[in-house]
Amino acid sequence: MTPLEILGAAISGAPAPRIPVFCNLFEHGARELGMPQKTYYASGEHVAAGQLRMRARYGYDNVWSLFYVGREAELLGCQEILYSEDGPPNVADFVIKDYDDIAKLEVPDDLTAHPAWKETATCLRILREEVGATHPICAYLTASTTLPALLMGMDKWMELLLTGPADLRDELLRKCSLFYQREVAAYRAAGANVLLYSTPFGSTSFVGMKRFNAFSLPWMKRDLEPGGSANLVYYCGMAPFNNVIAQVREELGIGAHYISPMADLAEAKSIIGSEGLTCGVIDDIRLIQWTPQETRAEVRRLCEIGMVGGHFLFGTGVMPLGVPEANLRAMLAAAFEFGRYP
């Protein structure tokens, strides 16, 4: 079976000699083709290089669209990213300087017609002429109550929340909803087939449950709307969110969850059953100090845990590139052994 018909196998729970493995590995692929970030993600053909190589290097299932998650902002008119070697590029030049420019904020009508597109259509081009066919192809996309803060900062961005002008935040919000929409049809067409719905405001250990319900939970049923749940994976950050797994299940119709590594994979299985995916998570920050034998018994004890039933993916966080390569290559040779089915 290819890595893709196991991903679908592990959804529909039809047998497969394994669970799907996911790693998802992003500045490494610089370091793999000795480029400095800023070079490499000037490039949709570097970062397709790059993911492919890193794929290859070590086997895992899945490669990624994503450049940086500062990517959506220059869709709405970032003018600077800010690089850093050692870690992921980040907005350097906030869209949204005070609220007067919430006014001025405009969604593109047509995503693909944007200059800082154009890469992105490059790197998922080259992906679906290559694996496409066999590999899952990953997007990521931030939630309408997400985005703001990559727009104005996330200081700004709360005071606008819980303190300020509500027909400011909700104008905001609309805008940040109607650009999931269109980035979201932008991907599904252009053949992304996993996507990542980032939404840390889905969790109740950031917002707490009356906001959740009050606040979060209309907003992405804003978001999803249009184009449904299809292929979507919920996913809040590393923030836990088993409480609201039935809720968003049955509100959103979302089937995959990725699990928190601080929340109990136990507890989240029991909730999801054979209902949809669970997606076990290892912690990549404690990853970075694990030994290999540590990290070999960590895969072991989640897919022991989440392989009960079938409906099971083994997958990581951004995984740090201070994560050591004795502790990358133990994490996948454990799961893809461990993650055998009898």
Contents of the next structure:
Amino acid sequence: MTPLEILGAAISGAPAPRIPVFCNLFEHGARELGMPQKTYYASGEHVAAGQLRMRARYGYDNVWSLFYVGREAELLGCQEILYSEDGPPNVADFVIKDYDDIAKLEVPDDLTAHPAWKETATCLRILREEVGATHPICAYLTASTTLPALLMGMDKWMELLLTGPADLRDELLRKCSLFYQREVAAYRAAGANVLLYSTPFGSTSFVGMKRFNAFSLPWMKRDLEPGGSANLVYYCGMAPFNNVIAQVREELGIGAHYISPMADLAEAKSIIGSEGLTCGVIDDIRLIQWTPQETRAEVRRLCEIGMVGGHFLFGTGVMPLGVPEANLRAMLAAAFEFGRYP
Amino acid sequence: MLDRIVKAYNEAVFETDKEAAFDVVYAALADGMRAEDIVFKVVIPAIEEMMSNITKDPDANLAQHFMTAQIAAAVTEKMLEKFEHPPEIIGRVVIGTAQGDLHSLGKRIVMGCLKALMVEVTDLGVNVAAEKFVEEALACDAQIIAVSAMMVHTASGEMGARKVRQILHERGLEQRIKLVVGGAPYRFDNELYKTVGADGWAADGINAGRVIVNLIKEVKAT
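Please show me the structure of the same protein in the form predicted in complex with its partner chain, now that we have looked at it in the form predicted alone.
Once more the chain from above appears, this time first in line as the rest of the complex follows.
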């Protein structure tokens, strides 16, 4: 079976030889191609080459069309990205510097005509041509309730959300939701088939249950309304969300859940069961310090919990550049070994 | 009367309702309560209650932390104008995000909390060089350098807290200035703070207040 078929089997519950093994190596691609990140990320050809080389070297199942998270802010007017050779790029220029900028924020009618999309489209085209028939192609999309953090900074967004004028907050959210709707349509049309819906405000670690129901859920429904929830994976930026999985499934129709390493995987699995896909995620920050033996033991633990009854995927979180090569290899070897079905 | 005020104020904070919190405070003032008592018997105990609730309450969340700190700082600032005598500052902190890190939310929560706890805070902003942390700490006569980092490479890399530690060590300042770190990577790896040479860390911005106050006392005791 191809990795794409293995993923399909994990979702449907059909027999498969093993679980899907997903990994995200982003800045590693620049290092592999021997170029500064700024040069690497300037070209969709570079990013596609980096993704293909990383996948070929380590043998995991997926590739990513994501450059860096701030890319979405660039599509909305961000002019400056802070690059680092040690970690992911950051938004250095907030599009919304004061509340007056909310009215000026424009969501492009056709995202695919935007210069910042051009390189993403090139990357997706190459990935689709090279591995699209056999391997999942992932995209990263930020929910309307979280996108403002990329546009104005998290503390300013929290301030607007919790104490600011409701009309301005809602105007910003409407624009962010419209952006999401257009972005997800563009990614689907370009061939991305695993869509990570990044929604930290969809976790009660960010807002309490009352605000989750009154604020997060309605805006997430609005995000998903036109395009639907097909191929979406619910992800809260590594924050736990076991207590809302049932609601997310019932009210948003999202069946795949990227479980926080800080959450109880067994509990998540028992909630999701065979109704969806449980993604068991390793704490890859600790992966920096672990030994290969400790890494192997942790992967085994996750597989033993998650594989019962099928419908399980092994995945990674932020995959820092500081993870030693030996641990990266130990993690993937263990995922393929313990991820085999009898 | 105090119990009723504390209960009403805590409920407002729990609901992240700044306006309601101020309503409680102004009603208490109108009833004759002293501004000093509002800070020391209402606001600071509310922070302490939030510190203890964070570990027990499954619904404790970032929005609550943010608003607890912002409400506490805002109420304290207003009440300080009404104090009969300026309050005693228990210590000084310089705070900023690590070099290469532009995430300021955690820093802002800590700052709000510290202001209410009568700690003088100097905000160095974001993307702060290690040398600047130390220079400013000396200039302010601060007992604490607080480094916030939300990304793995800024939390664990050579240019952040590790370099602050190195400079403190090289200049013989380790007894005089303590180093505190915070941010998401430290929550995922609870031993990471030791790896980077910090004297303390906290899992959230509210409890960072307690860690910092304890370390200030430690420095002052030596």
